[in-house]
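As a starting point, one isolated chain is supplied in structure tokens, in the form predicted on its own.
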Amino acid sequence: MRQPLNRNLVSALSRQTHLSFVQTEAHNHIQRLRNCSDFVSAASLHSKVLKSGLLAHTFTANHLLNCYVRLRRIDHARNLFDEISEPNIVSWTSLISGYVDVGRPGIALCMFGKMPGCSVMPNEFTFATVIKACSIFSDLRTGKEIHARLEVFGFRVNLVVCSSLVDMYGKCNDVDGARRVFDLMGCRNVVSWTSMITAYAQNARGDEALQLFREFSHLMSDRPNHFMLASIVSACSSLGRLVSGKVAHGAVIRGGHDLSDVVASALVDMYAKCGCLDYSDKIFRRIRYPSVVPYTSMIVGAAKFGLGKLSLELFSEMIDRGIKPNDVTFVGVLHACSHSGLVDEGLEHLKSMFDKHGILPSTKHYTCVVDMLGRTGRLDEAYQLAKSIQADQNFGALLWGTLLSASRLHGRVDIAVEASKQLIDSNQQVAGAYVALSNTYILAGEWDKAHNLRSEMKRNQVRKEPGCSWIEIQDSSYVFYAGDVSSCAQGTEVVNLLRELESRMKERGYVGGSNGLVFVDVEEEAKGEILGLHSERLALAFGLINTPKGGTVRIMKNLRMCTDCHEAFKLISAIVERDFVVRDVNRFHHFKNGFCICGDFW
């Protein structure tokens, strides 16, 4: 006779039959929610999970949070958290990262403030994922309190987390922070290379940004990554480093990474910047489909060399093409009508920003406008437009620094007057304020009120930023300041070179000094004999001396040209046969057989 089956055996066979099944049921669901790319599958499937009871195992409704967190539906992320009985870090860590990637930065530290009241310990993620949200607000006091709190986890070596504070130190303009950590990693990968690189670029400090990269590329055996070859290409922009440019370029093209949005559009940047701006449209035609950076960037470029239609000429294009210009893009195509005199076309850019693509207008455009109303010697529209702006201090002091160097262009003492005392009152600017407001004194014929202007500088110890010049030869920058011929290259050859060039341009009818005047964007340099020693002069000579006859010699200068080296340049360029490409501040000159692209309109 068959004997009967203990029953507890049966009780436990059924037992382990039955987690089988939902073991089976949970793999189920949990395979299909990694591959849901859809919210309605996504809902679907939350409600087979519910009804299986799979949403009692924090591990299945893990995977559903995170399916959620993936389709950006981090509201109804957050209430399947809140339904969770007992949430733990992967829980945690995954709510706080769909709150940063939908760019709600501030919701997800306050939920890791909660976390150790729920007795959950963050992990290396979660701290990863918290200091990138720091990055995103610049928020620095904030950062600093959780890297005192990584430390004392054990974090302070880990990779992933350093890697993170050295970005959020660099988004927050603490470079010397991010380099901190940095030199502390035990060991680097390519990402922290890359975002310390990004952090010096970002904060203008190129030189060491391209330091760095040498380093990255004599101790490690990785290739560079698209991220960072874009950030030296852009260090290379910001720098005026042509040759150093062209050479992240090759390796961008021996990396394979030539054909990447970000790099081609940091490329494009770099050439305009450079002053090539033949090369950025080669690779701005070469983008298959083009975003709305880098037709910014051609936008920008061409704006900065005086090609005003071509601007407007892309930016139709751009329109046509059915892609979106952000805020950025105006300011691009407000800063070419400016430059070009297309004052008609520039208002009614302004007014086509928020009534046909919403986008408000800031201040950095209306003082595009400004600029824009004050070179055409519209001054009154300007005023009565700057004032009528509530801008904080920063763009303020931009906003009346412009009306500044309109005013003085125009001999307008009572505008300028109001804009120096704008820009004294708020503490910005206040060197270059008090030279522009003397120089329109003098323009005017006031030179008492310019004397007396110039004794309080000196009384109070202000001092003009002084103005400087480089240029870039073969892999080598040589930089050249105002009136220093003892501390200049080659300076008996430079200064030999310079006289026998103003005896051929005076034969041409030239007279110094005339127009030698400086303002409130140009170096304070005396009439003269000091005139001819003006920096970017000097660099000139120096790059006439060593660069290849024929050749383009490409200058970079920190403030803006003055009016007696621009014509200088034109007469000299057709005295040698030579172009040259000056670029200064405010724009790019390109002078060629005695004229120059801007049409003396600067």
Contents of the next structure:
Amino acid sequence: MRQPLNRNLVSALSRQTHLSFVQTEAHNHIQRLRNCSDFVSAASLHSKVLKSGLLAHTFTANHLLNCYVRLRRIDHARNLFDEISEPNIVSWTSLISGYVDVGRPGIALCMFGKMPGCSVMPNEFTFATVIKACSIFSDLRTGKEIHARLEVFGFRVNLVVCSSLVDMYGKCNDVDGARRVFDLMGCRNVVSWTSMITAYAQNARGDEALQLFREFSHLMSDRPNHFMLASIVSACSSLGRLVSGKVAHGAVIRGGHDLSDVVASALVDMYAKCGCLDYSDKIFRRIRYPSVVPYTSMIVGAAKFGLGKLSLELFSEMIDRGIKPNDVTFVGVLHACSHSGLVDEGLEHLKSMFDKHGILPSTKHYTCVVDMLGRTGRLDEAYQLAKSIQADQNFGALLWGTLLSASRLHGRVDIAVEASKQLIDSNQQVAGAYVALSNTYILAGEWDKAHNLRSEMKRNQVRKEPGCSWIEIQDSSYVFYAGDVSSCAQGTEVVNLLRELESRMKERGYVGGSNGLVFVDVEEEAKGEILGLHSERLALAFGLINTPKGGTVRIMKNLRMCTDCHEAFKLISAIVERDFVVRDVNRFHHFKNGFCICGDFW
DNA sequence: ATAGGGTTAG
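We have the form predicted on its own; now please give the form predicted together with the DNA.
Let's see the whole complex now, leading with the same chain.
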């Protein structure tokens, strides 16, 4: 009677022992898989797991799967996934996320589509992953579909899912859609705030990005991290806001994020766009292993300062250090050649793009070259080049617009007419094309044609939006419309100041031209010199000027809209009379690590 | 238990 019981007990005990042995073995494998950081060990663990029969154990198999995903061996991950007899939601999500990580969001979405057929239900992890795939793809339609589905599943309140939704709408240029999700979130963290701030910053709504950052700083006790600060600095760049940029730089230093390469890259760009190339250089030189991004920022920054030679030096330095340039880098290099009149070097670089670096020049590169040829008067070559390019819709208008302004500059009515036709056909900047062509006719003394064109514009109800410029004073922007001095409260005073400034600058050697800008470094370490620069190359830069009271002032120009120095003077005058009577900027400044940064405004 | 979100240059 006792035998069977004993036998049962023994067999139960041995089952227990076996089970715990298996568990221990599985546990050991999992520990090793967790720490595994190279492919050879992963493969060896794979065979051990296979031999021990633990691959049938989905949990263990998932660990192995994630190991391959971490090592970016997506094909190995895929093969393993196909061998798992009962893949669960974690197996699916891991593989989908692996495809997203290696930049194949299409396959990720495709797999997601196959899930219902395999009776696996997506969860919040899966949704967060596939939404990221949509944002990489900029696929708003699919993104919205998935958004609708997850609402049905009840993941609308999940923090991570919502953050990735905010990001997805932002990356798809639907900023208001992003804001709607953000506003409905029940709880938010640094990531969700960063997603929303970035959505603004990347969609030319920098003011709102800064506003939201202020709200974050007031409402949340969390400190901004390097993700958020990189976005904020970038918002300041696109706004040309030096003071806000310095405030952000202060926050970067205080938070100990000045060693982050990404933040440093953003700062390099910000200082360059705000007219302080010295600071860009200082920050750039502190980056131990600069990637292609900060190099490109410096190259573009120097190019916009008219320092073409410096751009080209940076470019060859980068090549010498074995850093691979990309298409953006070449936009900067060609831009540098164009703005410094280095035509032969420019053509050489265009050729080397594909020959040496395997990058196929695109419309934007050819546009730089057309600009380069056009500026130096080689208009026939520029025209031939423009005609030979199969320009895509978006960049075609820029190409012909570039040729148009060059023909106008050199009085080539014939080419101006052709370029305008192309521009009008492209259905973009139509009003600008009409105005530019009419101005070309006027320049060439063909008044009748100019008049006819203006009548045609009226008949077709083509209206040119008035051009505007803006300046930043402290943390406020002031907008001025072209040719309208009265839009500024003290119009007459401004005009008087303008005249005074103009004559003072002439005394210092300024040569008036159609594209001049005042350009002065006003930082404490380089005080006082007003440089009268008259080259076209400054048309793409920002101006700085010392004021009678010794303060720091800077101007920013809307470069496409107004290109004459008159407009620049108008802005400077406005700053002089508005800012320095009222405020003392220097009060907020302090020095840290050799930088003059600002105190907290938010 | 294993899987998920945000950053820089044109």
